[in-house]
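A lone chain, given as structure tokens: the form predicted on its own.
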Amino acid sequence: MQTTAPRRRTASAVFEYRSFDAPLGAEIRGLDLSRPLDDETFAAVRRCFLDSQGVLVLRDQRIGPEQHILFSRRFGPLAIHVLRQFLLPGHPEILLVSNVIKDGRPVGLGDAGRYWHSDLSYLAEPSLGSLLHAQEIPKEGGDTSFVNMYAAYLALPASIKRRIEGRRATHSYRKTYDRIAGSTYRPALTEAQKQEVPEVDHPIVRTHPESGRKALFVNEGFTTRIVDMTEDESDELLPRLFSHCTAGHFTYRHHWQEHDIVLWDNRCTIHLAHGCPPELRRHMHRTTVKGDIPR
């Protein structure tokens, strides 16, 4: 189910905002990514995108990687991937998120998303949000799902936000990378990668700093212990935040259409993908937004 809001009108472009009957999430249709939008456009899809509570859905745009790279570039300066074997030729901006082999060889990072996580949350400056443009999907499976990380937190009992209150946690890319390299899409971390993604500490609770809300900022697939905590202590705590998160009660799950760009901001989700049949293909084109050091 869909609630519909006023038609958005700006003085070149006319396009159909819908929220989600979700604790996050919604939908643009009618806007042409093909040609570039002018500056009253783009604003009124940014706030599009800070209305959506962190999920925005870009319905039926059939554009390639350049128009991609370019409606991505609006939003601030674009991350290059640390898995430089899986980015598109000639668009280093393009991680493949990809099950596809091709000559005994996977094409992208096939399993990209198993565990919940928020994109490049190990970084000094984690993500601002990412763009995922579906280029094929399976007839089964294939969903994503993303979880709103300001309900989690104005959630969580208060003896637990004491708990939080100005801590801090640890990020560490290579805490579930390590686990599954060697794998099919997971090839093992050379020396110069593991040099690029050095551990790092961030609030547990960050302040979104553009709506000036509070979310958690912690994930399972990357947060691996909190600053100051006895092991145990932390040991205890980290799993209870990932089952508060992951609960399903502030979670959207997006069923792929062709040609979504789905938009997501890593500062106030966290987001799994559900896999598909493995006979099936599952093909899409991921930019990365930078962003800033979490407060």
Given for the second form:
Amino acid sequence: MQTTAPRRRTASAVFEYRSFDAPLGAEIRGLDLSRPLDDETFAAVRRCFLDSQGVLVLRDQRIGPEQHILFSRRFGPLAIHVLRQFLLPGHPEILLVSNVIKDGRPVGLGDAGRYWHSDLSYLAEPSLGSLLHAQEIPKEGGDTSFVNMYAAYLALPASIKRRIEGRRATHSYRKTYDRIAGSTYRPALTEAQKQEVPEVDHPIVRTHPESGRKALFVNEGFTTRIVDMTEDESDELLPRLFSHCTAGHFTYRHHWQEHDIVLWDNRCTIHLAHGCPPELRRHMHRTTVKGDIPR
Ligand code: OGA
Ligand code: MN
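Can I have the other form now, the form predicted in complex with N-oxalylglycine, not the form predicted on its own?
Up next: the whole complex, starting with the chain shown before.
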């Protein structure tokens, strides 16, 4: 049955907000980001983002890099990615997530996110959220999946909740990078790049600073080891946590439409790029909002 989408109304804007029939995710239609939103409308969007459980799709945004950056900055200061070779010339706030090869060279990070992860979880201050704007989407494939890490935490057996309570885990960019280095998109990191990404550790369960709810904060891509646990115990427990999260019960799979912006919350979701046939072009712009120290 087709129902009319609920509307959210502010003094100067009316837009549609609809939750997906999934454990997380919602979409907004009828909002135009080509001009700056007034504070009240931005606050309404921010509430939608929280209500969405961490994935908010903003449909039909025909905007350029400046407007994408200005909207992203409303959420907080932006991070500049360590892979400088893949930043949009003139707009270093934008990371090119692209499989396009131009003059024999990749224009962007073509294999971004092909494993479950939360963006920048390997930094002392991981990202608050990311905004990925579709520029060119393939006819086939190219989906992105997201997991609701609030729900994943809640559904853990009590015995596992007890084992992870108060514990921390190590996150490392280099370990994953080194595993996939050598591909078209992954030249070895320079010494300077390595210095930028030392290992860090974070609580395994964090409290989201805005919702006040607990979320699991580990991911297969970057979390390598539970701190103060024997290696054997950590090697047994971490993979169980990973497979619990990604078994499919807490997942929304996004099939991209032209001009989508997907805004996801890196504090309470993880995501995975499914990839597409290499002969099809997929070209996206990503901004990444800085976040705070997980607690
Ligand atoms: C990212 C990422 C997923 C995708 O840009 O952080 O993981 O589907 N991308 O492109
Ligand atoms: Mn990512």
